[in-house]
Structure formats: structure tokens, C-alpha cells
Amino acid sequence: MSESSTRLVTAVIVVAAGSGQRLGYGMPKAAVPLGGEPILMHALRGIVASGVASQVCVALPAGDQGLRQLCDDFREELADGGPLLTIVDGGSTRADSVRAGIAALMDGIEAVLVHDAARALTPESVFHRVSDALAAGAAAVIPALPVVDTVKTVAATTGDDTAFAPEVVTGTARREELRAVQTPQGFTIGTLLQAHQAAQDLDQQQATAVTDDAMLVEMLGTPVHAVRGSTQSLKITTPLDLIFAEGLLEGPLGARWVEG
């Protein structure tokens, strides 16, 4: 689908309520500096630059005034054009934060992209591929990359086997059928609403097992389609991830436009 093709009226919900404990900065992950600017700002600038969003709804840690002020300042930058920027308090889980974002969507939204602020360097082209697939008729779309490592299933060892190692291999997955999933994950508004309404009936164990919005849609039996992701869309979770992201920013062309 070309850039000139008609896209659905789209909102992007940015999940930015994570604590960032594994980064070790003692602050929310979205506020951790990357290339001299908070991680969240890189994510927001990338979304706006992609041009796919009529509204950007940011789910922040409840009560975090620093990140809220950051978003307020960015809203002023967008005053002369660009998407509506909305701020909501995120919840204790990812699903809670997404639901808070859904509740704040403006009238007329036809599609929603759910994006992790931690994937701050996602190229514009990934947003375009997800949005274009939704416009072409898909109800749910995820960006994904082939898995390059051999992936094995394991179980805890028992009896005498515990003397060797804590786990034993139970099988090897077919690598050609595996994909590493990224964000933004895109959905028609009706599909996302239905998925999160159904999620309210999950028990604690089932809810804990859900790791992304696409999984909720899979539970509905709705097909989830995959488009090409990007190696630049790494999720900044550990100090090593942050080093990799800094390296991308310091590249000769700048991170967001190196790879499509």
C-alpha cells in the first residue's frame, strides 16, 4: 500500500508506565536518558514523525509529575499541527495501562496502535506497515522478525538430574515457524475493545500469562497478521540494551532512518 493510500483514523497508545528497575537508574524507564533525552521523547518524536496518528495517548506512571511535564511541553511543540496528545495514569499492569488509554480516545478513532515507549527507536516504516495492513482490511497486525537462535523448551530437573543442571531440554522448536514480536501492534478499535472486555473475565493466572495485546486477540479466535519489524526496534530493558540504543543513535545516519 502506498503512502498516499487512505489510512484509518488512528490513535497510538504509548505504554510508558514501567518502573525500569532492571535498568538500575532509580526512575521510571520512560525517564531514563538516551542520547541526552528521555527514552519517552524518542518514542513520541518517532510516532509523530511517522504521520500515522491523529491522537497519541501516553500512559504514564501515576503521579509522575516529571514525565507529565515533559508531555505537556511536547504538547506545546505540537500546538501548530500534529496529533492530539493525551496523558493518562497507567495501571499496575500493561493491560490496565492500555485500558486507561482506550478510555481516553477521542470520538471517531477507527484503529489503535499500542506501542511500548521502551521501543523508542522504532523506524517510521514499521508504523506505516502496520497501519497499511489495517487499512487493507486486517483486524490485528503485529511487526515481527524471524528468530535466529535455536529455541528449546525445558523443564525443571528432578531426582538425580538436579546434580547436573536445574533444567532439562524437552524439545526443540521449529525455528522457521517462530517470530520475535515487537510493537506497535495495531488493531481496529472494535477488535481491541472486544479483546480487553473479554480479558476482564480472565483469572489471575490467565491474566499473568498474557504478555501482549495480540495474545488477547488470539484468544478471541481473530487472526493476527504479521508484517516485517525492524532490528532497530529493540526493547530497552537492561543496561546492555541501553548501550545498544546509544550506539544506534551515534551511527552515521541516526537510528530511526538507518533501516526500513
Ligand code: C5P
Contents of the next structure:
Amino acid sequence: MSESSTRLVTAVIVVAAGSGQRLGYGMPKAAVPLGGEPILMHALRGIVASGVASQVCVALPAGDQGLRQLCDDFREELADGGPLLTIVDGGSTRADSVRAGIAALMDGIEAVLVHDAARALTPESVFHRVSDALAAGAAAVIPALPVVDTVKTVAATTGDDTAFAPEVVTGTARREELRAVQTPQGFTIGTLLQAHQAAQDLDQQQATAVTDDAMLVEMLGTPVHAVRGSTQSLKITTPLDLIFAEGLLEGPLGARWVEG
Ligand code: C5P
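Switching from the form predicted on its own: structure of the form predicted together with this ligand?
What follows is the whole complex; the chain from before opens it.
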């Protein structure tokens, strides 16, 4: 299915309220320049270009006037008939930022895609795959890729003098069953509301262990479906990621290569 007419009325919540400490720029990650423009602008342009959103709700670091101005300017740039652009203050955790976005959704929204601003170069095709799976009846959809590394579980050693290293391997996951999960993660509105409502009952330790929205849906017992993600959807986290992203935009590889 590819006709946008069959898609649900959709909002994209863009979580952009992270500090970006691991990137080391001394500014929120969303404001860090990539190819001459803030990371957030790349994310917003990609979402709008995909055509899936009736509303784009951006969670910004509370009180960040620069990013707010950027969003206000982008709103002016959007042609008539473009999505409604809403700005909210994010929270102290990613889940809090998502909840701030949920609280600002307009009436009539049937599906929500939650997207990390840090995945600024996500191709339109990924938004389409997620939206199309929701339109086809899935309650929760995530983009995912097979894992190339062998993945092991570890435990801290006891610190006795027989230890050679701070960690000891406790097992090896079956690689063919593993997926690296990306955003946008899509949900019917009812599913996302129910998941974040249930999250309020988690204790501090459980809440800290929640790293994406799909995990909350899994806790409800609702099936989560995986569609194909994209290596271009890399999450810009470290300075090396920024170099990769710059390369995708500008380098000799970027000029030839757009992954679907
Ligand atoms: O920190 P991490 O890389 O996991 O953040 C993923 C996304 O969540 C980023 O786009 C970041 O801006 C966002 N985030 C947020 N509010 C927070 C923490 C992270 O919107 N309090």
C-alpha cells in the first residue's frame, strides 16, 4: 500500500529536548550544525517532505529561545496546506518529552509517529513504511535493521584478583533474532495513550530502563510490528556520528547514495 489517501490522520512528535552532552558542542544536540543547518532543521524538513504528517509537534529544551525561533521561522516557511507546527517544552527524560507532545496533539489525530530529532537524515521511505503499516491495521510499528555485530550479555565481575577485566560474558544472543531499532515509531493514538498512561505507574528503576516507546507497548502485551529501517537513519550521538552524517550529506558517497 502506498497511497497517502489511505493513511490515518497522523501527528509526528519530534523529541528534540536532549542536552547533547555526548556530542560535546556545549549546546542542545538539535541546535548543532550539520551541513550548515541545525540538526533539527534536517529532521523537520524530512518529516514535512514525507507528507505523512497533519501535525508536527516539536519538544524543545525548556526555555531555548534559539530553537524556538528556528521553529517559528520554519512555520512561516511552510506553505499553506502544510502540517500544523506545534512547539512544546520537553521534559527531563525522553518519555517526559513524548508526553509533553502527546498533551499538545490536535483533535482528530488517529496515529502518532514518535521521532528522534537526532535521526535527522531518516529517508522519506521509512516514514512511509511505518505509516502504511499503521494504515493496514497495526497498532504499533517500528523501523528496524538486522544487527551486524555479534551481541553478548555481560555482568560486572566481583573484583577479586582472578578477574582479568571489569566484565565477564554471561551469554551470546542469537544474532538472527536481533534487530537494531530506530525511529519514527508509529502507534495508533489509543495505543500510545494507553502505553504512556501505564508508564506513569512504573517505579524509578523500571522507568529508567525504558529506552523507547515500543517497549511500553510491549509491556501492555500489544503486538509491535517491525518494518525495514535504514542505515541512513543513524542516531547522531557522538562526534563520529556527526562526521558520518556530514559525509552522507556532502561527501562523494552522499552524492551518489540515497538508501531507501
Ligand atoms: O539521549 P538520546 O540520544 O537517547 O535521545 C534521543 C532523542 O530524545 C533525542 O532526539 C533527544 O533530543 C530526545 N530527548 C528529549 N528529551 C529528553 C532527552 C532526550 O526530547 N529529556
